[in-house]
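Given as structure tokens, the chain that follows is alone and in the form predicted on its own.
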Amino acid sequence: MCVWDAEAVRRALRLYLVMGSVNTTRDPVEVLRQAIAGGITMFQFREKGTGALAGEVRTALALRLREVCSQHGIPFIVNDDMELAVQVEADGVHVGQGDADAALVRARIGEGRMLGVSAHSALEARRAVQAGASYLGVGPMYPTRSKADAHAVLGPAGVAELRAAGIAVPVVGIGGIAPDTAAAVMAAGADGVAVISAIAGAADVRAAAAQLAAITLGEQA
């Protein structure tokens, strides 16, 4: 299993797609394929919300998405389910402040997998790092409708404040990010951006991913 050092995590975070079946009206597997073709660098399976899959059907979708990621060398992260992550041999787990305890998750998944933790303040960030976080998800950067329980908007200043407080671990900005706002998040000190609807909800998934990749990866779309 790959050991995810900080630089490897920073590279993976550049363009991070978060998606479950409820975030698209199309086949999530095909959406993921198109997003990878457009340039995403990491994927998180987040199957939450009204109409979310459960049980064997959820596991089956996770396995299909995991296989696509494996075929293309894209790290595959599971949201808030360490047992599913272990079952499908995911590259890591991401937990929010109201999810499973980060230290317990780290103990369960071992040192060879990434652990992402949502943080909204320097205090939460420090606690996450002490618990073994590989990276922090900071947000929301802007108003978002993708998460019904979203925290109050922090804006790019939230990332800048963490950096000013000495938080040096990899950071990804999330929440309401679009092509016209991604650069500001990166400029504030984020290593990448995480998006849901900006890619999963786009009419042309590949083009939407490529547009964001041109900003976060510094490449021409």
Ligand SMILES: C=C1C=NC(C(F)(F)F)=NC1=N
Contents of the next structure:
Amino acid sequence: MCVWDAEAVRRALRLYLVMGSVNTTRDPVEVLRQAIAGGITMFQFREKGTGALAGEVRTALALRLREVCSQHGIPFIVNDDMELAVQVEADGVHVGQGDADAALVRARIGEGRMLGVSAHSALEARRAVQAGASYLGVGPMYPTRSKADAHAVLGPAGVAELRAAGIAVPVVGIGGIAPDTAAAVMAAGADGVAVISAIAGAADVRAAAAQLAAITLGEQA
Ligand SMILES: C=C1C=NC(C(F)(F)F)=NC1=N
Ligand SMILES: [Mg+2]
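Same protein, different form: I have the form predicted on its own, so give me the form predicted in complex with the named molecule.
Below is the entire complex, every chain and molecule, led by the chain shown above.
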């Protein structure tokens, strides 16, 4: 298992699809295939909210999505559940401030996997880095319908403030990001954007992913 150095993590964060079965009316596996064809660089399985799958059915979906990511060399991250991440041989885990202690998760998953931690302030960011975070998820950038308990909207300024505070680790913005706002998040100092509805809810998933990829990867140029 390769160790995910900062540069590899930054490349993976460029266009990060976060999705679970509740985020689309279609087959999540088909949506993921289309999103990969459009150019996403990382995928997070986030099975949360009203109607979320559980138990064997959830694990079965995780394995199907994991397989699609493996086929295309796309890193596969599991939200919250470190045991599921280990069980399906995920490339990493993402935990929020209210979830398991980041240091405990790092100890459980080892150094060969990515550990993403949600952060809403420089203090939370510093603590997450000390706990061994590979990247920080910062948001919400804009109002979001995908997370019932979202924090107050930070805006791209939230990313700029972390950079101004000297937080240099890989950072991805999340929360209500769409094609017309992705560039602002990158300009504020993020290494990439994480999206749910902008891709999973799009009529043409592949085109939506391609449009966002052009913006975030274009920033690279
Ligand atoms: C609550 C979350 C915050 N950020 C992220 C990500 F953008 F992927 F880092 N994922 C989450 N599930
Ligand atoms: Mg969480």
